[in-house]
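Just one chain is shown here, as structure tokens, and it is the form predicted alone.
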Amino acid sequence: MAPVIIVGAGMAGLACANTLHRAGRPFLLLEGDSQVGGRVRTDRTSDGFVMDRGFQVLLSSYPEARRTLDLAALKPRAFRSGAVIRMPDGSTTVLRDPWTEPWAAGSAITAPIGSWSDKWKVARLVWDVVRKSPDEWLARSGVGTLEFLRSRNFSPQIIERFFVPFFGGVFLDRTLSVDSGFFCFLFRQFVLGRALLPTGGMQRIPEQLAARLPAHSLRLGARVSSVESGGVRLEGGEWLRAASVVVAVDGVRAAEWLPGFPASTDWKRTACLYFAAPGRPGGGDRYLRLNAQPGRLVHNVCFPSDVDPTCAPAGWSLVSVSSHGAHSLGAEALLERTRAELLEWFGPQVDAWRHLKTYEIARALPTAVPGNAGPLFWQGVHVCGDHTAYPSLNAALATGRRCAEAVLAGGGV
């Protein structure tokens, strides 16, 4: 029997391959790069710094992560729930999470991010989102997130000081135009779970999935030039016959192989700059730093080595700095402006921070597509990935699994 051929060993392709493998179905997973992971990748410097390609976390409450991954084997380290917020006037406040730290309830109530009425409305929102299942929220297509928050009478103050800096970073979109059903799904995940970093970087996740597969079933460096329902052709001309074909790459690439495929060309972009800092400038509190000051290039800062000490050599900290959206700055200008804003925020200690690397990621997240709940079947070819559902690691895993289930069932999606 010809194998099922899966093109792309990102999270969706690996989830698809794992599902087929558990069912005993022969498959071949092709990846054009030299490593698995797709957008979930990690680099390591010769002096011991571990840098994910863009700031990423794994949410412990993701339904598909709990279904697919061995979370304990990843040795995950958790961020502290809450955040340090830089206010519009340049001051900072610590927003502690009363659901994980009940003794911090008084601090949360008095945090200057909004009125007492806003805090009550947050509590009501928490109650509302946990009463429905993740699938119920993902199936709900409604207004944009900003309009949704306004409809619940949240004040401009709490929207600008909390929702925009926090969820603007999650969505890579500070306009909060993402569908409110997806927002409620994510809000639920943050309420019920923790933001995690696997020990050694996010790439440990795809590496775990790849390690479960038979060695002969994965071909790295296999670049595909064309795709048909009956097989794929590699760039060197080799034709590989397939019982079924699954395309598990981003929508732009899928559209190159599948004429007429409805791929969105609207991607969210981000820039992530890493610095090496002596000592512990984050103080070891494991909080994410959010910037609520308007018009700033730097949107959030974190110290991954405070969460996972293996991210930096002894005596040093790894600093991750993120900005979102388009900018017209060259590499040097981007670094210079970032340093200037960090100096305003963290003071003269920034002069001792050594720049390690800048990641400019033009296709960081696909734009959310409201109401699209799973993978597609296009011209006889299965298609999966978060671009077919909603932008998250959970969606990539889920659509890969569902594609495999459709193949096993002998039909389309």
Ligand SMILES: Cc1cc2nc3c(=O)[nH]c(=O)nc-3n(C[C@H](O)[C@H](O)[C@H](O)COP(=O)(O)OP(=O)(O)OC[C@H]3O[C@@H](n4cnc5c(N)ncnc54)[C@H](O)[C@@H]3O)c2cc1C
Second form
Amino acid sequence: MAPVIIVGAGMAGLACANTLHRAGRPFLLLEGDSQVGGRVRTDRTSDGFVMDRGFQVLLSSYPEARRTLDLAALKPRAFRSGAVIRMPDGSTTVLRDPWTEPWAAGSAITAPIGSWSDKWKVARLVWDVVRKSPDEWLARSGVGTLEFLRSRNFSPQIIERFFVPFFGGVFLDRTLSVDSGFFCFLFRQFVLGRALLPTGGMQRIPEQLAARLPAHSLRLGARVSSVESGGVRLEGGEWLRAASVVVAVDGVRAAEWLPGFPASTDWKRTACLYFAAPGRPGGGDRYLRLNAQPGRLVHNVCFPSDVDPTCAPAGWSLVSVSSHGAHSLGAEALLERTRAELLEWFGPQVDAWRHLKTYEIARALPTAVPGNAGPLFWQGVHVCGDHTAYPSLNAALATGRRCAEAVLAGGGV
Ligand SMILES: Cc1cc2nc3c(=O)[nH]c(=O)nc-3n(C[C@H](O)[C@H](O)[C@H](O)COP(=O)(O)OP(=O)(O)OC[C@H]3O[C@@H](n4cnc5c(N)ncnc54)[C@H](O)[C@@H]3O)c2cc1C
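Having displayed the form predicted alone, please output the structure of the form predicted together with this ligand.
Shown next: the complete complex, the earlier chain at its head.
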């Protein structure tokens, strides 16, 4: 029997392969790159710094992550809930999370990020989001997040000081134009879970999924050039026959292979710069730092080595600096302006921070296509991946697993 061929070993392709493997169905997973993971990759420097390719976290409350991954085996380390916020006037305030630290409720209520009435509305929002299931929120509302927040009468102050810096970083879009259903889903998952980093970097997640598969079922460096319902062709010309084909690549590539496929060409982009800092400039508080100052290039900063000490050699810290959205700066100008803003924020210690690497990720998060509630079945081919649903690890895992279930059931999605 010809195997099921899965193209792409990102989170979606790996989740699909895991489900087929558990069901005893022969499959071949083809990955064009030299390693698995897709957008979830980690690099290591020769002197011991561990850098994810762009700042990202796994939420412990993601339903599909709980279902698919062995979270404990990832030895996850959690960011502290809450954040340090750099206010529009340049001062900083610590926003503590009253749900994980009830003794800090007083400090959360008095934090100058919004009025008392705003805090009450946040509590109401928490109550509302946890009462519905993730799937109910993920059915789109058709209303953007900013519009939704305004409709709940949040003040411009709390939108500017909390929602834009925090969720602008999650969506990689500070206009908060993302559908409010997705916002409510994520808000819910942040309330119910913690933001985690696996020990040793985010790539440990796809590696865990790949390690469960038989070695002969994964081919790395196998770039596919075209797909049909009966098989795929590799760039070298080799034709591989398949019982079913699953396309688990990004939407733009899927649309090249499958004419008319509904993919968005609009991507959210981000730049992530890493620095090596002597000592412990983050002070070990494990908070994410958010910039609420308007017109800034640096949007958030964190110290991953305060969360996962294996990210930096002894005596050093890893600093991760992110900027979301488009900019027109060349690599040197980006670094120079980032340094200048960090100097203003963290003071002269920044002069001793050594730049390690800059990741410019033009295709970080696909814009969701209205009506796509993946996975999809298109011209006899199964398609999964975050672009078929909503931009998140949870969606990639869930669409991959559901695609495999459709294959096993012998039909389309
Ligand atoms: C900087 C950044 C930050 C993020 N932050 C978060 C976060 O905090 N939380 C969260 O939940 N999500 C986050 N995400 C999103 C998350 O990483 C993605 O939703 C998820 O990894 C998508 O997985 P995928 O399998 O759908 O696609 P991909 O990861 O894009 O995988 C597609 C795979 O197909 C392969 N491929 C492509 N073309 C071919 C070909 N011709 N032949 C063979 N193989 C091919 C690629 O090499 C790749 O391995 C972030 C993403 C980025 C980039």
